[in-house]
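Heads up, the chain below is alone and in the form predicted on its own; it's given as structure tokens.
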Amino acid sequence: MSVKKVDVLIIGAGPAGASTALFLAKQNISSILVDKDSFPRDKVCGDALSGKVVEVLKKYNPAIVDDLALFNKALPSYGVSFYAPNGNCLRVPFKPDFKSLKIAPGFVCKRIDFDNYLIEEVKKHKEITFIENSFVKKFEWSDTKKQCFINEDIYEANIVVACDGPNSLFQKKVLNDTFSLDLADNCYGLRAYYKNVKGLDEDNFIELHFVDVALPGYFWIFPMSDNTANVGLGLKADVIKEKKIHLPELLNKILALPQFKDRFSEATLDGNVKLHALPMGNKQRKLSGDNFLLCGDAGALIDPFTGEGIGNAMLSGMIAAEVIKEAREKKDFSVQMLKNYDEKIYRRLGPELQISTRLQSLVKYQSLFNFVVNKANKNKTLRDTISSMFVDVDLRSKFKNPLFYLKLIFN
């Protein structure tokens, strides 16, 4: 086997890996981007592209957001509807003045299409060598040798960026048990595509239903561009084990509930029901070490409350590129240098992940959830506050403060 010495090796070409490569290319830094699949390929996901995705794309190239808005497989979305356990709905726009926006603050797009959209952008850059349908067989990682075995070649890189998802081989083989997630740190998601679902929102708001049979998780319905809806549910792994829940059976039970039965009476399943793991960002973890960084799901950066993973993955790729640039300039790829990545990630994402962890724990209190939704529907100021939470983490922190609920009662 030949040994190839490279500057930056990125393992996994999903949103985290593609974003890392694109932001490096923007700084004229070369990288090798490798993935085990051939694109386009499917990825089990909720398919929602949040405002954070739009934010990262704008920083990469504002023109690409204009292009995404014209992409016929990306449906513009303007908000989210929260359904409390009692069935009451709180309809929250991503921005209060969304009707006047030129470009939507968010989108819904199948991962098979969005990931390939990013890969088509990757292919435009001479700085990126994209290698698909290539497996990482093993790693040899020690103080003196750091090698990645890919197909018939051995790669030695100044920095390896692991973006290989929730079942990251890099995590398992290089970090051993230092990154292990217990059941309380994991959720499982189920995703299905349905045609002809009735009653989808005219402004393409995504729906989150906190039905009692799925608490402390939720059931979702996300409208898509081809008369299809992404339908699924997410639930913590420890709850699934404790209650011996079979997620496909739970989905069928939910679809038979009175509030959904008519909406799905003419719906047809398009493809198979699929499951996926969701490593939650409910605690700070070590995301770097000598010659490596962890991005996206490989770093367990999924929002514990909303389940958002794509935006956090792309943001982590952008930050990884910043830190790699600094490390190359100083020719220092040590843990001491690369820990700047951890600091930047948690400075940007830490507060909202902490708040979301708290909100996730509040969901199990049905009466409190019902109360907040009922109050918000009667109080425009509260509705606007919740809407602003999507762009202002400081406002989201109000939900951690007991005084917030006292003010709700007496206002």
Ligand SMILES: Cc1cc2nc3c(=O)[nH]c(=O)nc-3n(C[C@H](O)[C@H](O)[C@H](O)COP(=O)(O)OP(=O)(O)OC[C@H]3O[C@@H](n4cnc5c(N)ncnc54)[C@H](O)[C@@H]3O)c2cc1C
Given for the second form:
Amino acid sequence: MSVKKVDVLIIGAGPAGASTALFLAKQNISSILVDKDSFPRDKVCGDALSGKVVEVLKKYNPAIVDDLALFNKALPSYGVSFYAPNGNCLRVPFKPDFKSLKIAPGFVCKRIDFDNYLIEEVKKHKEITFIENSFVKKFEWSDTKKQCFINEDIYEANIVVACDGPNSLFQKKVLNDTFSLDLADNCYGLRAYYKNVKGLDEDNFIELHFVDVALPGYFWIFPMSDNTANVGLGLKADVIKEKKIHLPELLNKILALPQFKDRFSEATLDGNVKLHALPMGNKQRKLSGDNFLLCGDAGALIDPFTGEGIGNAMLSGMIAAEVIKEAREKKDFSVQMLKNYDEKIYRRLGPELQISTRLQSLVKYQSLFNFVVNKANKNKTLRDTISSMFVDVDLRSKFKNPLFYLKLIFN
Ligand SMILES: Cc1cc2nc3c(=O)[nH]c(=O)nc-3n(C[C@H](O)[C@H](O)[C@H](O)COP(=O)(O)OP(=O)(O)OC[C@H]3O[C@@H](n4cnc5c(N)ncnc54)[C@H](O)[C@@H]3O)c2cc1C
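The form predicted on its own done, now the form predicted in complex with this ligand:
Full complex below, order starting with the chain above.
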């Protein structure tokens, strides 16, 4: 076995790892990007690319967003329809004047295509050495020795960026942490692709259905290109265990409900139904240490209310690249230096993750949910507030304030 000394080693080439490598390359910093799979590869996901994904891509290179808008596998999406437990719908555009937008605020794109889209960009950079089909199988990590074992080689890096997803081996072996295994901090999601679902939204709004059988989680239908829809549901892992829920059975039960039966009467399943974990950003965690950073799902940065993780993964990759640049300039890869990363991440994402954690706990109050949807359907100002909350975290914080609901009662 040969020992290779490298500058930056990124483990995992999903949105977190690819973004880290791309933002480093933008600053002329070389990196090694390793993934156990070869691309294009599937990833179980709802495939919804939020405004945050577009925002990060714009910071990397505005031209890439124009390209995404022309990419025929990415369907532009303009909003979200919330269905309260009583079946009433609240249709909320991501931006109030969405019909006049040049580029859609969000997209839905199969991860096999979107992640490969990022990898195609990775391959354009001579600064990035991309190694596919290579599992990082072992770590030797002590004060004096920090090694990653990949194929027949041992890598020693100034900095390791762990972007190895929800079941991060790095997190388990190096941090000796089990936060990915703690049921209260995780959701499980199921994803299925269906063709010929009827009644999809004319402006490709994604649909979130808070049906009582799936509370405190939700069932989704996201329209995609090729007359396909991403259909799935997500629920907290502790609820699944406590109520002994079998997610594929629950999906069948939901599809047989009167509001979906006709919509799925001619639909055909495309491929298999697949399950995966979602590590929630419901508390602040240690995201760095001597010579390492954790990004994306490896750092449990998924929004606990919406389940959105791609945007946060890419944003964390962008911030990791900023911190790595500073650390290299100072030739300091110590825990004291790298904790800047934790501070920057939680300064940017902390408030919204906190609000979403509170919102997730409110979802179980069915009557409150029904009430807000009914009110919003009658009140344009409230509808506009909810629409703006997608881009404005301060507005989102209104929803965790009891006064907000009191004012609604008397308005
Ligand atoms: C059912 C479901 C629905 C979801 N819906 C949405 C949605 O609609 N919108 C949204 O924004 N988010 C959604 N998410 C969350 C989103 O999928 C994740 O937050 C996102 O994939 C995180 O990106 P990542 O780069 O951190 O990890 P990943 O995308 O998981 O990438 C990790 C990479 O690391 C590689 N890897 C792992 N271990 C090793 C190893 N030891 N050696 C080498 N390589 C390794 C893997 O092959 C993989 O390519 C959903 C998740 C689930 C499960």
